[in-house]
Every structure is written in structure tokens, then in C-alpha cells.
Amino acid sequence: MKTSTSKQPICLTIAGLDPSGGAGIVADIKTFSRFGCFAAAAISSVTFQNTTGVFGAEHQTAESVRKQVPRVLDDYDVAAVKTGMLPTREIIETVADVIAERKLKNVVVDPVVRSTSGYDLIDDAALTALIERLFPLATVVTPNLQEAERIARCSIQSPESIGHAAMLIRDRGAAAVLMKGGHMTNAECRMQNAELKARDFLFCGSEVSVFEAEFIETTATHGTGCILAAAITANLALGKSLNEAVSIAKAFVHEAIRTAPMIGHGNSPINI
């Protein structure tokens, strides 16, 4: 029997731990009460991380995921959920039974595959399952350039090459893609002395958004990936559209960068 009497919309990350607090589940709860949402997490894997890199992680077993996911949702209607690093197959394939059995909405899939210092999250067979598994389920799928690249096998060199991209990830079952396209265009912007600008693709039915932000010059990204994501889990459960979510999700994370605490010794985390 559910006993959750909140009003506010409850959002359940299922991702692995940074200890120093700027990605992972961490910054997922952070954000998604900065939003309004009541969370709740599950912890996938425990990262030995700080903001200059990771050196290891012990994962968890699928049998602690699966222990931990379904008790979340006997009690509280969880209204949007956001998945993060899964690091084996295992695990993958049990968070997309429990999806599917308990027809979860609202689901947003980052599909961390590579930590920014180049650290690899998951192995070969484990992205496999989230592109068969988990990607069919998913609201939308939020991949940068190098997580893209790897996903659709194939090259990232221009604009144009972020749209071939977004269709072979479509292709292989996701139904919107974001691709958060960083500085892809500012050669281009710097060739013609125009305002750099900080863009993403959002690829949905036969539309293509473009989300702009001023692009700001600094070491203050550690997170950004999964504060993004979680800032679209957080809208759509309170009932924005998908483009709407992503825009505003967009502006949170442009004003988090912008007013970084500038702190750790590597990529500071933003200010959420």
C-alpha cells in the first residue's frame, strides 16, 4: 500500500556515489530539491572520485539494486526518474526490469560511459545493455559528444555529424535525444568574431530544438552531465513538457556554472 501523502513530486535517482559531492547521486538530490522535488536514490556503484579524476569504484551487486529500487516504489508514486552510471550489464538489465514492470514515467537515461578525466565507467557489454535495455524506455536520452560517439560509433566533427549521430542513437530505440554540444560550434563562432555560445540538440519526433547559453571559459564542469539531467527529471515530474523541461534545465545549469564556488584542486562543482 503506498503511504507517501507529499505534494511535492517525488524523483528517484538510481546512479553511483562522489564522494566529493559534485556528480552522482549527490548532485542529483541536491538539484532535485533545489527544484521542489522530494528525492530518493539508489546507489549503483561507490566512486573513489574528487575534481581531479576518479581512481576506482566498487560496484554494486544487481541483487542491491534490485533490493533497493522496488522498496523505494511500494511506498512512495514516484513521479520521474533519473538513471546515471550503471556500470554492468547486470545492473543495466535489473533497473530496466523494474522500470518496465512498474511502467515508470518520465524516465531520463545519462548515459555515463566515460568520467571527463577519462576514467571508462562501464565496459563494452554494459553499454549494450543500455542501449537495447534502457534506451526503449527512456523520456529522453542525454549524451555528450564523447559519450555520443560511442553509442552511435561514428564521429562527432561538426554540426552536421551531431545530427547523424542523434538519429543512429534514435535508431537503436531512444525516443528524444539531447546532445549537449558544448563548444562544437565556437570555432565556428571565433572564424566570424560572433559571441561564443554553449549549445544543445534536442532531437525529438521530426523536431530539432536548439537550447543556447552564453559559453563561459572555465575548470568548473565537474557534474555538469548529471545536474542537467537531473534538472529535466525534476521538471518533468512537475509537469513540463520536454522542451520546456530542457530549457529551463539549461538556464539552471548556465547560472550553477556561472556562480561556482571554484573550489577542489581539478574541475570545481557548480553551485547547486
Ligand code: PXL
Second form
Amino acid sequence: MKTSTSKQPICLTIAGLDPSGGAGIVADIKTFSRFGCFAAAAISSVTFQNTTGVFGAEHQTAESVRKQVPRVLDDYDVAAVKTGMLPTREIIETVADVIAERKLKNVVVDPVVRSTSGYDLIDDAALTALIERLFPLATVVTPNLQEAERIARCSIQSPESIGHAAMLIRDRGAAAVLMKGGHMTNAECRMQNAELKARDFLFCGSEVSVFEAEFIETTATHGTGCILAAAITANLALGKSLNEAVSIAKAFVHEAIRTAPMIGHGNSPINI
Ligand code: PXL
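Following the display of the form predicted on its own, present the structure of the form predicted together with the ligand.
Below: every chain and molecule of the assembly, starting with the one above.
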């Protein structure tokens, strides 16, 4: 049995449920716990999926989110917040209102747009609200390259265009943008990935930091985006700088991919 400690910072995730446990709030909760944070969770959508794909979703109403989140914030001193799949414009506006009203700090916005298997998790109206309402409140936004292309409305074919897209996203008000290059295939960017590295780029003010890990050729990719963002959230809650938080989170995800349980018939969850 674990002993309790009053030092545990509280992290809140507002995200969707993936009943197969690899992504969404289940992954967020496990990740917060792994870093010694206490996990609180509000649900935005119930998705129907397993490791082979997403088959649909039943979204919560904005009213439901409005009933869940302030109750937690009335009671707890929340050190950091992560947003994941926020499927409708109404839910995004509600989440943005609450974050602004409560002046929440350490806000990690994972702009979940599409599942790895290609299912659109939010519609265009929601995407616009995400950009206009939530980005200005974000400590960091964490798009993968596909998400960045849809958000910045540009095509990312080269290392230079990663910077260009990041600037377009930062200009929408995000304090920092972490561009996750793990999805950049060797065919798309042969030069960049010549040494087979998974590189992520953090754009913060005028600084760009590069985070590298050995590229692992694997099908165990389910939930990696959620887990990276949740690990950043936990480390911000623990008082780390954004650069430190990203570095620790990246190493954590790399190790979790390396030791993935290889379960299910599609993209296995990773080891958290
Ligand atoms: O990894 C993106 C993601 C986030 N949240 C939920 C998901 C998915 C992908 O399927 O289902 C709930």
C-alpha cells in the first residue's frame, strides 16, 4: 500500500474516454500517477474504439463539462491542466471560459484532431474554436505534424516548413508550440530523418529547442500523443521548466514505446 503525501500536485485532464485504455483520460490518469501527481479527470466524450480503430463516439454536452470541472476546481488547488479530445465548439468554449475565469496555470493543450487510425475526432467548427479560444490560454500546444498541417492550413514537407507552421500556430496566441516530428516519415523527410531519430521541436519565444530520441520502428503507437502531453503536464505541476518537462516526457514516452506490452490486434498501447 502506498502512503499518502500532501506534496502530490494535482493534475486535471479534460479529455475523451478510450475504453481500450491506451489513449485519452485513462492514459492521462496513469501518466499523472507515474510521476507522483494526483489525477483528476473530466470527460468530454465516450469513444468506441480498440487498438484497431475508432468506430464512433458519444460526446458529452457543454453543460456536462460545465458541471464537472468547476466542482473539482472549487475543491482542489489544481497545479496543471491538460486538454485532450474536445469534440465540439460548445465544449471548447466552456473549457476556455473556465480556464480563464479560474486563471489556471500550466495549461497543456493537445490539439487532438484525428486518431492515429484516421478517424476525425473533432469537426471544423470545433477546430476554429480550439485555435481562437484555447490556444491563447495555453502554456504549450502539442500538435503532431498532421495536426499542425490542419491547424496552420499549410503542408509540411521539409524541416523549414515545420518552423513556418509553428510560427503560424504561435501567432494564434500559444505561449509555446511543441511540434512532434515522430510522424515525419523517412519518405517525406529523408534528409531530416537520415539517422532515424524521432525529433520534436519546441518553439518558445524566439528560441527553438530540439529533442531527440532514437526512432523505434514499431506499431506500438496508440496513445503516444496523449501520454507525452500528460507527462509534460505532470512535470509542469512538479515545478519543472517547460524545456525540462518536455525532455523528461520525451524520455518517458521513448521508454514506454520500447517496453510496450504489444497487446491487441492493431496499434498496441505503450507501457504506462
Ligand atoms: O490520441 C488521440 C486521442 C485522444 N483522445 C481520445 C482518443 C484518441 C485517439 O483515438 O480516442 C479519447
